[in-house]
Structures are given as C-alpha cells and as structure tokens.
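The chain that follows stands alone, in the form predicted on its own, written as structure tokens.
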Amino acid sequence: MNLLIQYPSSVVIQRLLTVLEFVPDGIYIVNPEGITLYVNAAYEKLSGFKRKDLVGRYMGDLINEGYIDQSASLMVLEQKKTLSIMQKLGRKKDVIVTGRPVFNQDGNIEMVVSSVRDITYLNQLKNDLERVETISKLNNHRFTFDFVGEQKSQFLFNSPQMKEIVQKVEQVAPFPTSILITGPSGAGKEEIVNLIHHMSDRHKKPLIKVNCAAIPEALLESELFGYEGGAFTGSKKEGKMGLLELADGGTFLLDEIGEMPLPLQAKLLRVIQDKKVQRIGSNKSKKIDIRIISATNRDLEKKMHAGEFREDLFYRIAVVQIEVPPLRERLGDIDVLIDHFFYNFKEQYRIEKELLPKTKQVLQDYHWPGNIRELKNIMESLIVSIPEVIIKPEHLPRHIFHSAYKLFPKNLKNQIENYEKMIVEEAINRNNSIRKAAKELGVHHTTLLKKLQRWGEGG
C-alpha cells in the first residue's frame, strides 16, 4: 500500500511526491489507521531504514520492533492536532518530529504528514556545553588528589563550616599528631581522612583503614597486631603481619573506634605511647612510625563516663579534634554535591538526564538524615531507575517528595509541628518500627500513631 495506489488518479500527488524526494528533511506520511503510506529519500538516509521495510506497516508495530521509540503520527491521530515530539530512531539517532493532520471536507483526518529533522549534533553540543559548565562549576569547590596505586579522589565543599575544617586540616596535616574526627554516619569523615593523608608528608606511604565495628572481636586483635606462626589454633604456619605494621611510615585510620573492645584499647594505647607493635605469640617488639587518625559517630566522652572507653586512650587519640557537621547544617555543600553526583552517574552509566529546577529545589531543602551517603544513593537511583529524561519532583522517593509540602510553615505552631515531624520521621527510619520509635522518643505507641494519622502519614 502506498500513496499512489490510494490516490491513483491524482497527477498532483505524483508531482508532489517528486518534490518531496528533494526536501532535505525526512517526510513520513500515514493514513487514518496509522499505516505508513510514504517516506522520502531524506528519511531513508536519516534513519538508515529502507522504505520497502516501512511502507504498508502499522506504526505501533514499528515501535514494538525497535524502529522508533514513539510515534508522532499515532499521537496526532489520537489528539487530532499538530504536535512535535523528540524521537529516537533505531535507539541511536535523536530527531524532532512534527506531525500535522490533513483533514477532508467532512472534518476527518485523511492523512498525517510528519517532518523529521536530525538533532543528534545539536544534542551533542548541548551535552558538551552542559558538561563544560558543570565541570567548571565543580572545579570551584573541589580538591582533587591522587593516591599511589589508586584512582583520583575528590573532596567537594562550599559551606563555611567545611572551609573552616579544610583550613584546620591544612594547618595540622604536616604534623604527625593524632587526630579524632567525629560526626554522624555518611557526613564525610573518611574524605577528611583522605585529605589529611594527602596533605601530609606521608602521602606516598600507605593509608590503611580499619573499621573496628566490621571485624569480629576475636579477629580484630590478630588483624591489627599480626601473629607469629603457631600462635593460636588455625593461625598460618608462617605467621602474619598486622595492619599497624603494614602502615609503617604512613597513616592508620581506626574507623568506628568507639566499638573497640576495652582489652584492645589498652594494647592500642601502648602502641601510641611506645611507637612499637608486638605480634601475638611474640616477645619482640618492632618500632613503627605511623600517624593514628580515629573516627566515630559515637559520643566517646559519654562512653568514658560509662566505663566503655578508656580516658587515657581518648586523650591520646584526640590531640586534635575535628567535628564534621551533618549535611543539613551545611546548606552550601548540598548544591555542589547534587551537581557532582548527578553528573558523575550520568557519565558512568552513559545516560542523559536532566533535573528540573524545582526538583533540585526539593532536594536542596530536604534535611538529609543519611547525609552525603544518602544523597549519593538518591542521585544514582534517579539516574538508573527513572525512565524519563526529565526528572520531576514526583519522581523523587516518596519521603523526599512529601517533605516538600512541609518546608514553609507560616506560624510558630506550624514550625514546631514541622520540627516534630522531622524528629519522628528520623526515629521511624532508624528503627524501622513505629513501636520502637515511640519507645525511643519516650511517648506511648498509641500517641505516636494518632500523630501520624493526624499528619496524614499513618496507615
């Protein structure tokens, strides 16, 4: 089926088709049933498809077979008006398609004529410009540095609080002083450790990181101090070098040091005091030169008063203290980090996405209880799990999207209630249970349920 067969008596049609063959834009014509009547030579060249494979075919079938991702012609037939869409040909080439209905004397659509223009190059220019602008913007708030044998690391900030921390790091990094970094989980404590190591004269030596909460107590001692062969059942015959010894000349991070058992705290204190390490099963000590950095999200002074952390160790590891505030207190960093992670994940997964300004505003106003780690995970999720190119506020996770409605309380009562909602929401997220959250908050389970129902958040 083609245009000449449908309109065999029309000399005008024949002349029109001849003219259309010389039009530089692709031309695509369908009948009222969405069946392809005609494509011109420019469309064949643009799409790489042969007209013999398209003429007589239903547009819906061509979508299902991957020729196009959507059909302007079918939309025009449905909506009965001219419209333009972005279309991808063969999942590769970007085009803009404008479909125009041709009505007969009875007001019915007789055919749809669509013009198709290649915008792949324009999109590439747009993407390149966006990439340059984003990189330029990020470079204003970035430390980039290399570790030996590792990929480049980046430290981004724009808030007064983080600028003050960076200045402090620049001051203390050259000295071998022990440093304690405190702050909530996901706030960026490990990035501060990387920065200290990079700015020190130890940056070409090892940076060894140990999470004291992640290694079972029975194994932690042998991991830290090493052992001689045959020191205990199951030990290697040749023995093993401990991580403290392995870090000689470099920097050693004790992450989550608040979880270290008391007996190990005593041994660590001796290492810091004597600058020597002794393997399990050995009577010899080896001199080491390491800088100790400790990190925790716990209140170590409270643990000291409870007898769970040694006071003498605390003062040894906390010669310099750096407190990393939660992300919600560093509003200047949120915008920079959103751009950084969104851009990086687009590059990593080779996916083109765009955040609407109002979507970004919701993200900037969210209180981020999970800090940078939560923000990074949300950005990755938006890139890989949202099929649309334009990311709208409603594409955000429900708890973030709903938070947008609580941002602008008008009076003191509403402000207090807004703050109360935030505390309750964080407690429920931490405990994964309304009952446990109520217990933590010191209110009755029924009281909390009534509040949630009043706020429209309860089931």
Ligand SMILES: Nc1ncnc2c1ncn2[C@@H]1O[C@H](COP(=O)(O)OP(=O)(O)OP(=O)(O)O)[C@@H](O)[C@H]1O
Given for the second form:
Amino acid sequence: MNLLIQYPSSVVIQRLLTVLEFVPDGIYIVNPEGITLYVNAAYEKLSGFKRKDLVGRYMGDLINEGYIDQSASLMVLEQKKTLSIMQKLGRKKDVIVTGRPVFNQDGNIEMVVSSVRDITYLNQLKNDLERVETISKLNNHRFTFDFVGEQKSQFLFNSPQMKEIVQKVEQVAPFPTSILITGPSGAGKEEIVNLIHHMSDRHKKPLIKVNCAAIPEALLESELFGYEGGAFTGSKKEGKMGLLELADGGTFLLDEIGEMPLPLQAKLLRVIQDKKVQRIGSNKSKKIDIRIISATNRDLEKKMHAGEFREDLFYRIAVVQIEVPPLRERLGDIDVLIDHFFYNFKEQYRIEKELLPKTKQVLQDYHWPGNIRELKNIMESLIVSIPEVIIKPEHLPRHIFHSAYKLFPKNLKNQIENYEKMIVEEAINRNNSIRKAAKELGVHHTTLLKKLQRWGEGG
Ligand SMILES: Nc1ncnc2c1ncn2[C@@H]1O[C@H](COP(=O)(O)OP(=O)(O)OP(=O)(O)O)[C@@H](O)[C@H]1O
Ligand SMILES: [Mg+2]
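Please move on to the form predicted in complex with this ligand, as the form predicted on its own is already shown.
First the chain shown before, then all remaining chains and molecules of the complex.
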C-alpha cells in the first residue's frame, strides 16, 4: 500500500517507487499534514515495522504509540527546512534521519522525504573509541587488568600501596600457596581474589567463592564437603558433591572466614593438611588440588587470642598475607576510580553528565568509610538521580558535601549566597523562565543573569 499513487503523474511515480524499493537507506515520505504516504522496503527492514501499519497514519500518533521517539518529518513541516536528527527506532536501533521538504510551485510544502540510515554500528564504534580513549588517558600512570568472564570487571589502581600489593600478587599467583586477604569492607578484597585467580595457571579452572557468614552452620558443612546418599534426613538420595570437591584444580575463596564456626575450622584444617575431602556420611576420601584464599574484615589474631579462631588453621591459611588498606589511605586510587565509575555509569545509562572540578575535589577529600563500594554507589546515584547535566558540589549527598566544609567555609557571606542560590533556582524552576523569575523576585533580569553566570563559573 502507498498513498503516493494518488498524486498526479502516477505512472512516473510508480516507476520511481520501484527504484526506491532498491535503495539501501530507509525512505519515509509524509504529506503536509504529517500523514505517512510511503515507506520503502529498507525502512521496513531497519525498523521491523510493516508499511501497512504506518501508511495513512499521522506521525504524532506513531510517536504516542512508541513506534518512534521523535519525528524529523514533523520538524521539517514546522521549520520548513532540511534537518537531521538522531532517532531511536522501535526502541533499539540508532538511526540518523535527514528530512527534506519538497516545495510546489507556490512555495508550499508538498511532501517531506526523509532518508533513514542505520548508525547503530557507527555509534557502537564511537562508544568503543571513546572508551579506549578514556582508558588510555586514565592509563598514563596506572595498570588495569581486564577480566572477561561472565561479568566484565576492571581492577584499577594508581597508589603506591596498591602497586605494591599487585606486585605481591604477581609474585605469588603462580604458586598454590594459601593467601589471607584482610581489609575493611568494600576495600576490594574480592577483586584481589579475582586478580590472583586470573593471574594463576588455574584461571581456566573454577574459582569458587563461599561466604562463611551468609550460610547457616549446618548447611555450610554440607555445602563445603558434600554428602553421601542418605547421609541425613532430608538429604538427596543420590548424595551431593561439595564445593571444595567442585573447585578441584582451581581456587577456593573462603570469604569472611572469621565467621566460620570452630568445629568446621577443624574439618577445614584437615582438608588443607591432607589435601583430601571426605563427604559427610562417607568413609572414603578424595584427593583434591585447590588453592585456598581466605578473606576477612575481622582481626583474626584478636579472634585467635579470644579462642574463637584456631591458631593452627590461621597459620595454614595465612602463608601469604595481603592487607588491603582503606581507600582514604590510598589517595592515588580515588581519582582514577571516580573517573572510571563516572564514565562507566554514564555509558551504561547513556546519560551525559559532567563533574565540576570542585565537585571532584570534594569527592577526593571525602574519607570514604564504605571504601570502593561506597564510591561506586555514589557515582551511580549521581548519574541517575541528579537531573542537571553539570554536577556541582551541592548536588552531592549531604554528608559528603558537609564533609567539605574547608572548601566551603561557613562564613556569613557564603551562607547568604547559598540561600540566595536556592531561592533563585526555585523561582526559575517555578517560572520556567529567567525573565519571569526575575520579575517575581523583583530584580532586573540582567542582574539575575549576572548572578547565574557568576555561580556557574564558581561552581
Ligand atoms: N581496584 C578496583 N578497581 C575497580 N573496582 C573495584 C576495585 N576494588 C573494588 N572494586 C569494586 O568495589 C566493590 C567492593 O569491592 P569488593 O567486593 O572486592 O570488596 P570487599 O573488600 O570484598 O568487601 P566486603 O568486606 O564487604 O566483602 C565491588 O563492586 C568491586 O567491583
Ligand atoms: Mg568481599
């Protein structure tokens, strides 16, 4: 179906339309009322829509029904000139649409012909390029490691403390030696475990992680060791392989090992000493080859002295010890992590945002009690929850903004100015216009403009 056929000289048009069917770009033609007259085969293919669903329809309705997010044709009709827009087709394809008005002898628009080119691939290339550029920019003074697994993650660092840790990791990774990683919550202990596993020759074998604090004691034992068929009521008939056995050849993380109950500690010690596991209810044991890494944010030595952690187990699991310092003690990492997460969340949510240098400085000076986890969460929340494109210090969560009192001394002038800013911003939001806001506030609108300009520059 196409409505162009109703136009004069329909034979010529029919032939032209046949030609258009072979054009690789999508072609979309609307009449002066914004009603679709024609779409070609390439457009159907690009969009996944059928022409019978589009022809005869008003563009505005197609937007409302979610076919397209904006209409170049309607803009051309309104502005009476050729223009190009980026558009999302069917919510998935990125296309660039160029709409051209076709005028009749009287100078009125007769139709709008739009060509639609798929730039999804180009956009991907652009994003990849931007990513590579940012990464190489970030890379100047630090190392990164990419793990391509089920989830892509990057290990970033720049501080001398972390450089030393990574050197140690590189040194010990090839050996099956057990490693204890200590450090506060969110500091990156688990990421270091990933790093060790991926740097070892075990990287093609499993890396199994068990959080000793998250699993109830009775279950933890059967998860770790497995059981024979009928070993206890409720157990599976055919028995179950334990995680330690499953990790054979690979790496095993005992996360939050400080929470492991004493009886299990004894059993674990035996596994490490004998390099064998025995399923619950079985009298046979099986040889296993695993590297054990343990992690904790508790002080194990203190637990040892309190009789809550076995001394013999401690020395077995802590042949090599790695202590991850809190983020506030490795200032060199904060900067690269801010850039990294900010860029990544921008890309992930396809949102354009900018951090003012002053905002970044507040973030750098903050003491990050929740370490990298906290930093990552804050960066995500800044990207998704601040409507403004430019993120100013006052957009930061209150506790972070207030931590920067040295940067923003609370003298009278500052406090009055902050209050003034708030009043002006509210008036502008309410009136949706600087001129109207000025009128409401009883000041000349150039006064208001000057203020906004000054605040914009000052951050
Ligand atoms: N060097 C790093 N580069 C990039 N991201 C990191 C780095 N270190 C940690 N992260 C990220 O920070 C978050 C917290 O890290 P991780 O889970 O390793 O901390 P943790 O020390 O194991 O914390 P917890 O004690 O609470 O288990 C994760 O999202 C992780 O991906
Ligand atoms: Mg952890």
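Worth saying up front: this structure is predicted, and the values here are computed from it rather than measured. Each form is matched to the other, and the largest set of C-alpha atoms that superpose within 1.5 Å is called the rigid core. Positions refer to the first chain, counted from 1.
> Spell out whether the Cα of I390 moves at least 2 Å between the two forms when the two forms are superposed on their rigid core.
It does not, since the I390 C-alpha is displaced less than 2 Å between the two forms after the core fit.
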